[in-house]
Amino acid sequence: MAITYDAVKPWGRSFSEYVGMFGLTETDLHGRIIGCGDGPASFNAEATALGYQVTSVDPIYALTPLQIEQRIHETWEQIVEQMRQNMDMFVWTKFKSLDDVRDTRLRAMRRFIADLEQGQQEGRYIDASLPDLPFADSSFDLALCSNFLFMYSDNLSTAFHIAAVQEMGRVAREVRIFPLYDLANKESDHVIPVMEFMQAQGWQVARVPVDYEFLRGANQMLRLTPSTDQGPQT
């Protein structure tokens, strides 16, 4: 079988996980970061807590902590029974169990929904989304899609993946995409059109293995840099 979702699917992912599905070191954690389609993952929340600098936009933070949770509540046992269909498709280290990845992801997101006000004030939380971000150009240093670009490949075509790939780079001087595999638990068929376009625009681009694996062979990300700020491709 295969997980199959008719949209995005609410499926929060915490700071250690950001951490390891990114590659993060201290330097990292230091600049000034835009995570791409947070949705309600804790990382802001606990990024902000130890004292970096986060900016997280999704467009379901046009909704109300009550509507998101509502939402969330929708969805989570959906999520949850199409990996109990699949469960060959994970590596069952970092998560032992069903339970333990339920708990884990609920978790997060009621640590995301109890900041979310506050981070709104504090313009943490932007109601935007790919590929048009309302920020000027190089606002960041470091640019974050956890689990929305490549994954939603069936959702999202190509000419989408390349404008929003494209519109990270414009706006943060690094861009970072995890993974690379779909919902079909193999490389999305978008990640070389993406690879060739942001070459051909003087990025050099490369996949780069992380200390994270839980979808079964999905343990690298891509990572894009200006051509002055890399060595050669690997």
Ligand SMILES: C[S@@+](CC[C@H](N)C(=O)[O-])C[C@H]1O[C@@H](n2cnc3c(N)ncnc32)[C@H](O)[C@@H]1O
The other form holds:
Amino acid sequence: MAITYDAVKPWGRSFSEYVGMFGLTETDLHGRIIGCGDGPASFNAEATALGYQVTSVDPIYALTPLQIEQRIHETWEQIVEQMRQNMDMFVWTKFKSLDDVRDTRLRAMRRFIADLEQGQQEGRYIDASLPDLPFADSSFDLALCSNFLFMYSDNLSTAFHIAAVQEMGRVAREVRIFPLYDLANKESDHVIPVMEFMQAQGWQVARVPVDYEFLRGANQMLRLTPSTDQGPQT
Ligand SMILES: C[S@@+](CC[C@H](N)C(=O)[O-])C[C@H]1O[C@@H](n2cnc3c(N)ncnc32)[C@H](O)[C@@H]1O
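For comparison with the form predicted on its own, provide the form predicted together with the named molecule.
Full assembly next; the chain just shown is listed first.
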């Protein structure tokens, strides 16, 4: 059995999961970071509390905190149920049980909800959607995108993926995307077209192993750096 969603789900991860998914170092964290499709993750709230500078963009930020909470409430049971039916698709080392995943995610999302209003006032949560970001060129040092691009490959075309990654590369000098897998537990068919397009645009593009694996086999990020930079390669 595979996991299938009719739409992109609001489901949020924590700061420590972002650090793992993207191999974030202290140097990375001290830069200006944009999280694309951060949704109800607590990355921004926790990073801000630690003194880092993170801007999150997501179309769900058009909703009120109450509306987002309702949407999470409407969908989390379905997500957990799909995981229950596909337990062998996941690696149970970081999380010990499904209850542990559920509690960790709900805790992260509550942390996000508690921060949302203040973060909106401070311009840290922006209602915007890939592939159009309301920022000038090179406004950020690092653009991140987790559990949206590549993961929802059935819902989003190759053209969308290319336009989205190109836009992330316009507003930031480095781009990282995690995971490269789709919900069928294999590398997304969009990965190679995105790599080829961005390489042709002069970017250095590499699959980089990371110290994070929950969806079995999904333990690499895509890292895009300007071709003059020397980054870790695979
Ligand atoms: C599964 S959540 C992932 C949240 C977070 N990045 C994480 O890893 O925990 C996917 C998010 O993508 C957002 N999304 C959907 N369409 C988008 C678009 N065109 N541009 C940016 N984000 C989008 C959804 O609203 C949702 O919050």
